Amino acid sequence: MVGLNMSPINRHARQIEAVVLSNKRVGQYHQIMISVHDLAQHARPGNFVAIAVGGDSSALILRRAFAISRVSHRADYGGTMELIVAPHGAGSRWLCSQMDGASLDVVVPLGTAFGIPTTPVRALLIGGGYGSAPLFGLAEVLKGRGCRVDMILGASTSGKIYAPQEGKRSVTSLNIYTEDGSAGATGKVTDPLREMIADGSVDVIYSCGPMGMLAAISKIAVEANVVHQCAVEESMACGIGVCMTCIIPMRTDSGEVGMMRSCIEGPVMDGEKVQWNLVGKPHA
């Protein structure tokens, strides 16, 4: 069994006024760069930002959760820290919008992060469309603990797909697959995933993107025996574990089924532990 260091959960987080260092237009995403200052020490992969949208006068009163792609210190502005953001809701599209020198309310870092392994092992990522940003920060931290780090990207086709050149260097190979086939593979990212598994290429699994995805992800995953943790997306009104619109129903360690918040008890979560036949339906 893989042994993974799982880190407290929003001990550090904090409301602040963070300033928007850069905006710049990736393919179908914008990757926003915002000044955090000491708290980017404190961000881990798989930890998510909750921001005000909408300005003052909007009607949008609820914070928006998007992952936190990777976090880095420069020298003139200290913490900085990168969101990867698809421009699909009123709340993204306002985000998207905002030029350099804005600034924004943002709690950060919040949420569980994934766990990351003791000893070196063989770890393969896997993301679906945007929902890769925060592997590229997670295959960083891994190399630098000495693991091999493989990852596959999968999309319904490739203007989906988000692979920033210099996040490549971070693992040892990627791998692209699109339905459609117009980059890499034609297929889904978990065509190859049980080859790979048999050739025990994989000691644990990590991914981030679509819930279908996900309990595909599983599924197989659960067969094998392999570790699994997964990112899961859900809504997160409040992002504190206040408001209970992000639950997850997953069995306990008594063997019930509970319904988890995803913005504390995830959104890392063990996958094995996720009810995927659950989600979405209506839990007594």
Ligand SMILES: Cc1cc2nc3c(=O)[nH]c(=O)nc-3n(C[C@H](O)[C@H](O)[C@H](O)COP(=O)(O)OP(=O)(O)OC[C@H]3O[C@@H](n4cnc5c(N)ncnc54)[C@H](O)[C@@H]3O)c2cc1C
Second form
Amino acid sequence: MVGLNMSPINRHARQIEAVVLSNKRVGQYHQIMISVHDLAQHARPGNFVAIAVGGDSSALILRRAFAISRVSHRADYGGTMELIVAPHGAGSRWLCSQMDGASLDVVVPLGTAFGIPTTPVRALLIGGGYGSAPLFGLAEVLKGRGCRVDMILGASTSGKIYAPQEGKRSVTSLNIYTEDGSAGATGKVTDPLREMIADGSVDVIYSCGPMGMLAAISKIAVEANVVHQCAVEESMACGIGVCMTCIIPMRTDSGEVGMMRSCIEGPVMDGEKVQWNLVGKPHA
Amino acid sequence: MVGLNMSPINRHARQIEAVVLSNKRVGQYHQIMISVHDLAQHARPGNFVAIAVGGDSSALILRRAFAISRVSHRADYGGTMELIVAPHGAGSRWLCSQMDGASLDVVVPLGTAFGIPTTPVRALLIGGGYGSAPLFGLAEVLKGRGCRVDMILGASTSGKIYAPQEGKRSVTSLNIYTEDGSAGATGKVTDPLREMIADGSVDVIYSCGPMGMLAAISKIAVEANVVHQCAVEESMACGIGVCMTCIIPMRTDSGEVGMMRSCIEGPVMDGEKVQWNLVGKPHA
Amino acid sequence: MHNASTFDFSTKIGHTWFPTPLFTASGCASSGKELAQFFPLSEIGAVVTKSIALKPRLGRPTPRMAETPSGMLNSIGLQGPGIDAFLADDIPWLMTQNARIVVSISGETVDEYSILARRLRSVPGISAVEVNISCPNVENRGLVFACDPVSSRAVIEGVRRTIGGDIPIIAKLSPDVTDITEIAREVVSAGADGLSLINTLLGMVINTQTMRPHLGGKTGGLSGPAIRPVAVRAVYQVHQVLPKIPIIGMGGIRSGRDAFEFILAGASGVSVGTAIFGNPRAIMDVQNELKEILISRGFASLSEAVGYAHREDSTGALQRGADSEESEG
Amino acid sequence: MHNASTFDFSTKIGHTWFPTPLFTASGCASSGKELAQFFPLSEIGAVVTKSIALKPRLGRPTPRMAETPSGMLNSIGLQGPGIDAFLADDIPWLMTQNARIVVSISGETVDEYSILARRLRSVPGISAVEVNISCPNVENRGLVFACDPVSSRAVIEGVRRTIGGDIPIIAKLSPDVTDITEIAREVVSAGADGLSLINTLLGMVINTQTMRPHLGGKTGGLSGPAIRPVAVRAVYQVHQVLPKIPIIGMGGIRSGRDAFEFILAGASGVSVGTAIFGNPRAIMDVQNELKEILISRGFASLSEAVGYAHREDSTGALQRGADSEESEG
Ligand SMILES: Cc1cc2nc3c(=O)[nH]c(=O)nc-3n(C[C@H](O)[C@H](O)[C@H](O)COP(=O)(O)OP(=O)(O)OC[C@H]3O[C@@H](n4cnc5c(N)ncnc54)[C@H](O)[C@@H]3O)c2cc1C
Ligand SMILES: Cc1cc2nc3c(=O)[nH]c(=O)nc-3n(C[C@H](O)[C@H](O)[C@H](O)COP(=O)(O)OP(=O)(O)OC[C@H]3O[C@@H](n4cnc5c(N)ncnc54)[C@H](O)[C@@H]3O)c2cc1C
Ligand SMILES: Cc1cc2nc3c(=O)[nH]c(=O)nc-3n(C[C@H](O)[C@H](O)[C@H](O)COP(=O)(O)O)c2cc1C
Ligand SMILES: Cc1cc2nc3c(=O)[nH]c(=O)nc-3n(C[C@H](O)[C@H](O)[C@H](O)COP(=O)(O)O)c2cc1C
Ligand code: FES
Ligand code: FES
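The form predicted together with this ligand, contrasted with the form predicted alone above:
Now the complete complex, all chains and molecules, led by this one.
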């Protein structure tokens, strides 16, 4: 097994007022840049933010979770973060409608981060839809550690592929799959997977995307005995570990099934331990 | 009694999308101009608008009522309406925070209007706080009919007196009273009233303001046998006559007490008929 | 895919058919007059009138309402003109509009309900009677009829006996009970042809300025989107035990999606109440949206969708349009 | 005008004093660890832990939550480590934080509650036990204990007998009953020192994509601002009949104004639950705001304000600050 550093969870989390610095449409997503001051330095690829939505008299009482896509430093604003937001329901649509200068109530940084290998490895990053968002930040870090970084992105259609020009610089290879063939190859990200990892040419897989995709990757990774870190996505009420709504069935060290909170013991989890067949199923 | 024309109720009411053309702070109020297209021509002094507040995912499910202050026509936008809004609770604060270009969901015009005399009369207009808003539009109409228009405005403090320069043109005399003496005379609008109407020099009183003020004016008007039309303010859930929350106890033609809807049988009501002592009291 | 012309949107309560499943909620549309300027009343399923009592009533003092998060409290106290004036004025006017009419009645004793039913029996133009039993029973320490199975049964039996077999009876239940299915069973076995679920929840707001209960009547009825999950649960529970009884679902409906939720839970009609206060055309909007959703999901008729959420979980089960992108909002 | 230094913010349940009336709501703060990084747990009245069962439980399948207008549904199914692991891990940790601890217990049978009480009896550092009786009674067709006066009494009697007289018992009631004052009287006469009002309302959301109940557990508990008027009403009703019994009020509290509303209705403590999910520091914010409001209204102590909305309507009555301009929002 590759040695991976897990960063301590939520130790630096704070509730802050973040200003929207820019909000651009990119395909079917919005690329939203917010100022987060010195909290930027504590964010690791895989961490997420929880944002209050709907304004002062909102009927939406829960925060919405979004992966931190990239962190940077701007001379004028200090630390900034980029989010890639799909306008899905009322909350994310509200967020996508916020204009430059709007102020957001954000709790950040939250959750586990992708484990970073201590030695250079060959990494395969697999993203589905907006799941690619945190992978570009991760790619940068991995490249900085001398890793080889291959990336596969997939989505139903080209507008749902998020692959910014700047991001591609950190990637050794990038392959795109769409189900309707509107960009890249026609098919799913799992199509080339077995072959790519069969010959032992990949040390670790990092993935982020829909649960079905993560489960399929996990199956293949387990068969090929490749480490697989995946960022899961379960409905979250609190995002900070107190409500128990976001649980994922995992094999514990004692071999039993345990219900782990994906907000605090995740979102990045060990794909091999997740009991994919038990997700959303009644348990004894 | 002076002959007064009551306009038919809500016949022209429509639900429209109105754009905010301007929003200025004036003392403790916001003067908000909205475009209402051809509905402007149907609005009469005393009518009100009902505005949805809080945006798309608002927890505030009821409309907020505001008197129409003035109606005008702008070459670029067609019919416009001006509202004078006090930032009171969540809904009115939201409205006051809307910027130029924001679009509002408005039902307009609603309710009864001040009766306009068919012959020139001597009219006294009394406004409390933002209650002066509809009186300036009324003053214009009365002046157009050759009436003498005296006005008394009152509030707790100067910032709550709304008396725009343009509005004063239609008024023969204007007297201001504040309780803290920060503008005009120190005292209440009712202080000079008995004297002003004692000598038969006033044919009709029009009033708009807090219920306590309207009740006090009514008492004096009844004693002096002067017609008194007042615009009342009761909490309204629907604004269109279907919910029965906004009722005011009135003496009916048969002499009994009836519960009249202030949204549709008001807000302009005959002060003499309102049973002020029964407002908010349990009835047999 | 079915289309608007072949789709069957009608619904049935007792022997009466309604062309659409959209009803006004009692007390939220008065007797229809004020809404008629926003849309033709004949286009919806029926106007359900404000609950009418035997005698004229002045109702409760103001304030009669308080807005609450995503809801409101009301305490009207059944203000109304009494049955005589109602029959003389409101029914004939509604008939001129070609509206279908459901008359809601309320009483203070079991007998009063029967007397009201007798007055309605021979009135032409009434499609159904809704019996609002969420009223205090003066003969039983003011305990709300709908909170007691025995009183609930007595009221419905009385109305059934008096009104005869022609006019359908819809019993309107309160959610403020330990087991709403128990009350539902009682009123159905007592002769109710349908059920209206739910009336408001008992609530209170304290005015933090005066430091007293805000409403003139102290407590009030909670309605609006805030209560929707409670209403959907009630409809689901009752449909489960009485799958053949038509239910008019209500509680916070303000979009076609909301109405669809009630239909899936087991309602064969829906009422729009509080949403009218925010949008005078709400019921028409809900009606159009609901029809569109049902058609786009491939249902040939409303009745096919009624109670669809109860179907067994099996791979063989019909999985309609689960990949569609309609918003949950 | 009193000021922060002389104002008495403390509250008492049984023989136990709490320095402030702010409690976390059970199940909304886990065992406190995750909140400790946002504020020191010792600053609030007490941490009420997630209801703990005898054995470890995995709980219900996901989805376990659905957001609803101004509220949410949850269906956790009392996932937890069981009493042994809880006592070994969570209590000692909370003690290192100098937090006051209220342990919430839940059982499936009357006996289980007693066994849990016996386990707690000799554990140092526990300020009170909250008995969550909104759980299905497996010995009585799964009927929720709190929905039945007989079962409610049996649970509290059992806990009282087992735990002895030292640790105060707080019974937590469900609003899903016809008459909450009846249950309140039963549990108080069975030995409860205080009451927690209210637990969640039973609700359901149907997923209009899958056309099935959205939650893994089908129904869930409704919480948040949406239910506040129901909770305030329950507190008001129970305080009216049991004015001497301390009540911890909860249901949608997210500001000092909301907490003040519960205090006026008759609560001598308040819990913050769902609001924590939207704002990790919510309970501290509520605590600071409540204190400020009470002082600005001229109360010398919290206890002076408890139930203030019940005072008689008379011109002689104290009318504090009715002209102040604090917002109702
Ligand atoms: C760790 C994590 C990271 C995420 N990162 C991103 C991202 O980078 N970009 C992005 O566009 N989206 C991301 N999501 C999904 C995003 O949180 C949801 O799309 C969003 O919450 C939907 O809110 P809504 O009001 O628009 O939709 P609604 O469907 O109206 O939301 C209703 C409720 O369901 C919850 N919910 C709905 N969909 C999801 C979902 N897919 N996952 C979790 N909760 C959901 C909401 O939080 C809300 O409480 C992430 C989710 C998680 C848990
Ligand atoms: C016919 C009419 C004309 C009005 N004209 C004006 C005007 O020109 N300018 C202006 O500033 N205000 C006016 N008001 C008052 C205005 O409607 C309220 O200030 C506003 O509704 C408060 O809403 P909120 O959300 O800010 O306050 P909140 O107190 O949070 O509102 C809570 C609920 O109470 C109702 N409510 C609160 N205060 C009042 C009130 N004074 N009257 C009626 N309902 C109330 C609200 O509509 C809402 O449903 C008028 C009211 C009526 C009935
Ligand atoms: C202002 C108001 C008045 C009401 N009056 C009655 C009534 O007279 N009779 C009745 O059965 N229900 C009455 N209701 C309850 C509604 O018919 C309906 O059951 C409830 O409001 C839930 O639906 P909604 O959330 O769509 O309003 C009233 C509700 C409101 C808000
Ligand atoms: C996610 C969640 C879990 C809960 N778990 C429990 C529990 O274990 N025991 C309990 O007595 N109440 C539980 N409750 C109910 C709360 O303690 C509280 O009574 C209710 O949510 C109302 O308060 P609120 O609106 O402030 O959340 C839970 C509530 C939520 C939202
Ligand atoms: S979202 Fe609350 S515990 Fe994870
Ligand atoms: S506000 Fe509804 S009847 Fe007047």
